[in-house]
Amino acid sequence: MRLLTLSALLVASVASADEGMWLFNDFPTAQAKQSVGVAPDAAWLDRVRLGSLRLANGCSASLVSADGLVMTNHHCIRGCLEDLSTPERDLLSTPFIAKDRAAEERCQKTEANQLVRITDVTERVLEATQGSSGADYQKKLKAEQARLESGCAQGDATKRCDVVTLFHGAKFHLYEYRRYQDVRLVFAPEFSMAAFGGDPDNFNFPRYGLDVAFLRLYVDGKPRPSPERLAWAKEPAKEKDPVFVSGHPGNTDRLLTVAQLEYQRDVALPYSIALLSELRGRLDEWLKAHPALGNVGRSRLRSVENSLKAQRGAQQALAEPSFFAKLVSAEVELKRKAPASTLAGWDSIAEATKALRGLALEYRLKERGDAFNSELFGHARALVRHRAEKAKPNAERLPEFTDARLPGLTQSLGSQVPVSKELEIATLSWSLQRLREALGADDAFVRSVLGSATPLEVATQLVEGTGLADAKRRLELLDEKAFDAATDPLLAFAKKVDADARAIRQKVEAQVDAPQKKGNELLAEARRTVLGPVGAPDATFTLRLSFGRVQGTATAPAMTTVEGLFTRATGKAPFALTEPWLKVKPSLKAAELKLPYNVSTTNDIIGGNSGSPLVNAKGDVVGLVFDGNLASLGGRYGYEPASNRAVAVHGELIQFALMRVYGAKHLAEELLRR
């Protein structure tokens, strides 16, 4: 892979002009006036907000019309595609276009956030925790939080409230939103468009992808009236244009320690490329095997490609000596000039780090479920955990059993969508095969798992046993008499794990977490001390303002347009077009082919940012990202504005898909309606 091409690529650095993901409740608009000319007042960015939605699966999108329409990627919802698909349907290989508001189909799993309040929070958490350290420390953070999340939520379900922790601990937000389960697929285009290129275009410009879909939300089983969504541009993007991307980057480590990198770079990336390299082959095979079943697992396959490309990217770029060289550089200095108080922060995160290094192998395949790799297990342990969990005060519980986040448990279990049992057992037999192979057959808890049986006949055994693929079961489970006299394996299994589970949870936050937290809050005063004003905290799947312009790199141009497209396809996969793109070809006119296709950008993004509109000075809508370059995948550790680009479906682009080729003239009219 052609990552690094100049010596100084990636390096950290606040000055770089259109560098951060900024909170909204401190956006630096004198910054964004001086680098791209625009200066968002609050008006703005309150409708910027209101306009932006999470996606709970870990995505972004927005609301584009009066009527709950929404706009995200198509890799965002492949999996409500796959769900809704049959044997006579498959929704990936063709498109999805309701024609009315009757042929909306809802997503099953998906979840819609709008945030609508930010509460700085800091001064209580740190009250509350002042004084503690190691177990004792997570343990008043935990019930300060359930107390913040619980009396924001005030029991009502459409509401989810959470502690944001920024600045990996120093500061803390309560963010409010409001939670949208009925959501309904309206328009997709096919799988091969969506990804025109596959694998060897992902993370790369030029790009000619169609990542586009939409949603609409309903409330009481009406359309949600959305007075504060984001207007379509009536002028398209051009090349040097300010723009903005309101979304929700999914995690960086800009701030990391330099011992906390050496982690990274030597332990848990080749760790993840490892792991994901290998469940990469495993889904290849079983999809060859099964080709009948493609549907089901065609998206997942996709998913885990485009993960292990990022985490190879995000490895290369930490390999890199001189990159790394800079960082330690920074460090020093940084440390030379920070108070004395505050040395002792590097000491606390060096030693949690150290200590991580060896739990973390346990704590991966225990807790983070890395040796239980199915859909049904996960279900099995929710309810498990909601059981026990039930019986504490709210504010001893885990946080994700809180009662705040009931309402998202509920919905995760009582979707209706069918599960392979086919996938489940592959997938959970590689993953306990693993388990054996990392920790050894003669290790208690593997003997505890396995038994004497295989970790096929295991998998098989619990899956095929199982009841908790029918969603009306695992409602009911959720009563405490129904879960206490149930005889399901899966649940037992589920049990059987769970102490082991929690102790290695437990031991990973009292000797890791709780320390990283204490040395961050020493670390944020020695920057502030040191650099004043610090910039943007580390991205953590909340709501964040980038802004930029416009622009290609000295080997790359701003866009791409129709015309490309055809010259690049090939009518081979994955550079085929679909049957709607090659009808259309013999129509089109000259200005049409000159049409912009996929656009690239300054703004400073990351994974979660997938589906984030792009907007303009006005806030209205102009674009929506979908991908980074191959300089992006090491914006998780710097941002290089020479190199790293956003990528975007033009605004342009999706009106000409949605009128001239597919057909969709209801929706393309309904995202101009003002």
The other form holds:
2 protein chains.
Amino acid sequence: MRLLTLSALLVASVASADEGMWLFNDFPTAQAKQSVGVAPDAAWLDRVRLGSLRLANGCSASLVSADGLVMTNHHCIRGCLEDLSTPERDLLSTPFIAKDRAAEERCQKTEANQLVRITDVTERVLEATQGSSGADYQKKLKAEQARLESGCAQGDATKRCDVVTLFHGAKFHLYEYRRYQDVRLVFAPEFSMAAFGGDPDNFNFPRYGLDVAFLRLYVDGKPRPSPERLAWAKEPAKEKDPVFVSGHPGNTDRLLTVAQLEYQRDVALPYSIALLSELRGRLDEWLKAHPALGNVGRSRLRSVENSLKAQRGAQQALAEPSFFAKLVSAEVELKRKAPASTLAGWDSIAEATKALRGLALEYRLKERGDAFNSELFGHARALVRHRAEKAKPNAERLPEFTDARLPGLTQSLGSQVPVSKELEIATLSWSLQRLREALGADDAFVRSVLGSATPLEVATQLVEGTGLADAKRRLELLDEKAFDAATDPLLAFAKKVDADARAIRQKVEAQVDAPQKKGNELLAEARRTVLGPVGAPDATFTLRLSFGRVQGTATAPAMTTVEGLFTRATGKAPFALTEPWLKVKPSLKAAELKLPYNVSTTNDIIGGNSGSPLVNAKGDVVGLVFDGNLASLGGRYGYEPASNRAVAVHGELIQFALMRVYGAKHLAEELLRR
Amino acid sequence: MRLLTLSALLVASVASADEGMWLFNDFPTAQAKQSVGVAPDAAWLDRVRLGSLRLANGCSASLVSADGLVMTNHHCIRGCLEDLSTPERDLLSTPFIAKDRAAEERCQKTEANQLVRITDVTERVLEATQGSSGADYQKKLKAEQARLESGCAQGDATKRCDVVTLFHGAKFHLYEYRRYQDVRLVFAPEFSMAAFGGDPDNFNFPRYGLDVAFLRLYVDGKPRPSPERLAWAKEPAKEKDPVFVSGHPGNTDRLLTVAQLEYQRDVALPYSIALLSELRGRLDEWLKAHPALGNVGRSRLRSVENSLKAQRGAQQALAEPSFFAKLVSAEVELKRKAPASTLAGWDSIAEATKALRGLALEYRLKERGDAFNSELFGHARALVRHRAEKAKPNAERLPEFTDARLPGLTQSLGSQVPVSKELEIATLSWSLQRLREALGADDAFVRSVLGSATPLEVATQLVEGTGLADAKRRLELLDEKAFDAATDPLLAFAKKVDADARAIRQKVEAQVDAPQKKGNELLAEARRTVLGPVGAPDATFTLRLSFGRVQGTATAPAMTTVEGLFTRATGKAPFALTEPWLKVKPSLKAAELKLPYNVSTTNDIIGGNSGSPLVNAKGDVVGLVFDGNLASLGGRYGYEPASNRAVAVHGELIQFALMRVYGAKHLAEELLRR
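Could you switch over to the form predicted together with another copy of the chain, since the one displayed so far is the form predicted on its own?
Up next: the whole complex, starting with the chain shown before.
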């Protein structure tokens, strides 16, 4: 990590060689060549970019056959498996193997995006916002982004266009995606094999996760021809092999100032960890008490546990004095060398952070929804805001309600996924209780929300009374007249709390985002002056490429084997093997037992990279990233080459599982077809 | 707080005048006189000391009638109310009012201690440990403490003797208590009135808590004559009146170094907050799913919520940059002025803290029981250790197993309180799951604990299989032969994990406690040199006296009124009035509506002070402390005079409630009898 190694640049350029989630349109080919001996050229980069996909729910994926076959993680499509499950067919406990195209079933909530073009629009954005600051700057920025996005999408629902803010606002790129909304399930192993080792093994290595799933893109009811697909590698990846990860890291914070890092360590992370810890406990006990409703909540629990572990890892990294001291001394060093004109940047950010300390609680509760933990409330708020924003010119709307975002909104509102009213009442009443706890029973907002009722009464009345559990009804309410005529209690509730939510959002934009933005521009200038051309920008859930090698750590090997899986299995969840594995076991040959299972690599990744293809020097698939190790959780703030590792399912294991365990020879062959 | 105000001593001596949880045998009479205009003399101090009681479960109390009547908080005896409840008689939802002595019922778990003598034994301890360090020092210290305690208690089960470590080891006092184990319930209002406002109002002011209960001490089946009781004040406390709190503050950390404060802020508090948050969520959902078993868990939940709020408040105080910066600059200032010979003290503590960072997780899990969250396991461990320790000379035992502590151990093992096996399984399985999560599935200890079973299987097998839910059986097992012949699975389990638990405890004692102790001695010397005679020592759950005044804050009044209670009531929990209050309401006169309800004072208190009498200049009772406000939670690290407030039930309200609301005229009269 650059900040960590300022005072030892030479060492750093060796030690942190594999750091960086690089932009495809600004890839450091020479550095990759020097570090791993491979120099991807423009054609290589284009091919891998087009073979990579983003799943709208926060995952990565890749095109792996000419017939639109898509590879991603099982944990990325667990929601779909739950939605397609019925009392008679539980797709979490049994594998799903479509024997042919007709048997492939649509994942209602899944959308895949392919990045077809990147355009640098920095000049246009800077021009449009020049000379402005504060709320004015935000308004102009939003307006220009909306103009650029609408101009790109042109109302075409098969396109998605996003202006991506890079380097905290030093650069702006326009990303144009092709959207695929008909995505069908092709193959998924049992949940217990995908997540073998469960929460205890999550973020650990050695590891035995078969966290793989296959989908297929459809257009007009037919598989989408995909000549740009990534080929399956002929040679399996071995220790020390150079490997690349092409995917969508969600978020890193490697350019934060010390004031911001302190805020993360002392306020933001402790808040989230406490929140998630309580939610985890509640969901787990709730599931025990409502086994019949289990599927709806289990995926939620899993995602909460995953976030919790990730945030705890990040907090622990910052709590480590030596790690934090390095970040502090890097800042001291940078400030010492920075042009005097840029020093105000740190003050500006400190000011923003101080303001945030005062606003964050209310912001999280009212605007970010911590007080309204309910899917139905989310729909209600979306409808209320859609109604209000649609009346404004496109450029003046909240960014999530511009015309360019309408297709996404429509899809989300139209989702056929059933809602558990019991779980909705449980989480909504809990979050209302937290609201009262956090702001106090005498707070005016709390009183307007609860009146003299209890949180449980309010939640029950809203959830039982609303018609928003019906997707058709929600879509109808996009219409102005239907909305205005509606008497839904949840819509009324969402309307009632909206002014306060918008007010705190505006405060945060004016008092936090604006000075932060201003500060970041000055810091970017300082970094450019002191460090020369900047490296990779912080992750933004947009496509990045990282290079590295297959490699273990001081305490863990580079790979595990099929044999290791059988040794580790205890017969009890989360270490229990499923029937197909127990059945195949006696027939396995020595060579098969030695096959690699999971693999650890030095690639710099983070949450959002789940489902990314692991490719070799040729750009061919050798594995499927599904996790990082514990040390990778500190990767949010910095990359530590000695310990930070990506964790992938080995390509050979995927072939083995399809052919030998699950009887899906046709899929194994489709992958190998050239 | 002294540390905060080093560079502004004059201001400090005014501003923080009310700071300090003072020793009865080292009370700053002149300072009290200057600050609140009252100078308690030796007789005053002796009287108030003897009228004060400590409840063994972590609370304070007072003797308030010549017939052994004891006043404390409802929340201090909630366990007793649960134990005495039956399916037909729920003492949490209905008031308990003993109409005469015969109707008073024994609280099995409650023990009251009266502090009869304090002896300064510093010289003897220093002599015994002179020249030793590390594990050797700890051993000698323990041996001398055990000698002193045994010499004092002389095997008399009605005595309790503790060597109290003050100023982090700069002083040692021997506290001799008279123990009362026959403590009976006399009066308790409904839980919902005692805890009116529930968790939302906890640690808040304005407040309306009737958190009061009366008990009575019995000796040989008769009420204990108590001439030393505190008299009920003739004049009610008014705003600005000087008031004293005599009670047992549990724990403060006002002499921590910055290294230790960072550890608290970044590691210890986040760990506890996450743990308690999850436990809170689990208990709350568990209670919803097991309404029939509710009573067993509700008190547990309440205590978890209380700790959680307290720890969050402490963490938030340290996360506040200005608060922390003051602590840092106070240390810088102290180090600048400290004798060179004492500077090694800070290094020593930093070394201890660094070691603790590496050991804390294992220590908390294995030795402090975070991995074995179960009352039955607690009994099993106590029996296993009792067996092992009893074989050693008294002075070489773990301090909690010396002869002097045997009566307490016997009482705890003999407790008749029923255990909920369902809840035991829920909490034990959860904590075993956390153990595996924290140390990893491959850890040798984890494997020895779980084998190939799941946490739930292990917990179920242990809890279902053990006979330790039977108090009689537990007491039998104190006998060596009975223990050796036992085949109880939980005893076997406790035995199996004991070596690892002891090993990590020894590591902590050698690598953390010992260098910390050494460092603290040097720091104490530095403080004495720089600051002159030291102030009050950190709280140690021993009797202290704090002085202050009845006073509000910038945002809250000094008192609430009966009228305010009726205004605030919503009819819904936790703001619902009970029948007796609703019934009396129409008949109340204007003067009664104006009666004070709760009162806020500047006294410096902390958890453990619950149940402390609030007394006036004469030492007569004017109220009953039951809480602090939110700002008081930062009191763990420093006292902020502008915001830190103790919260008490006003004495007049107690009289009013007994006479007018609960028809307990005989008790009101017993209080007033002179």
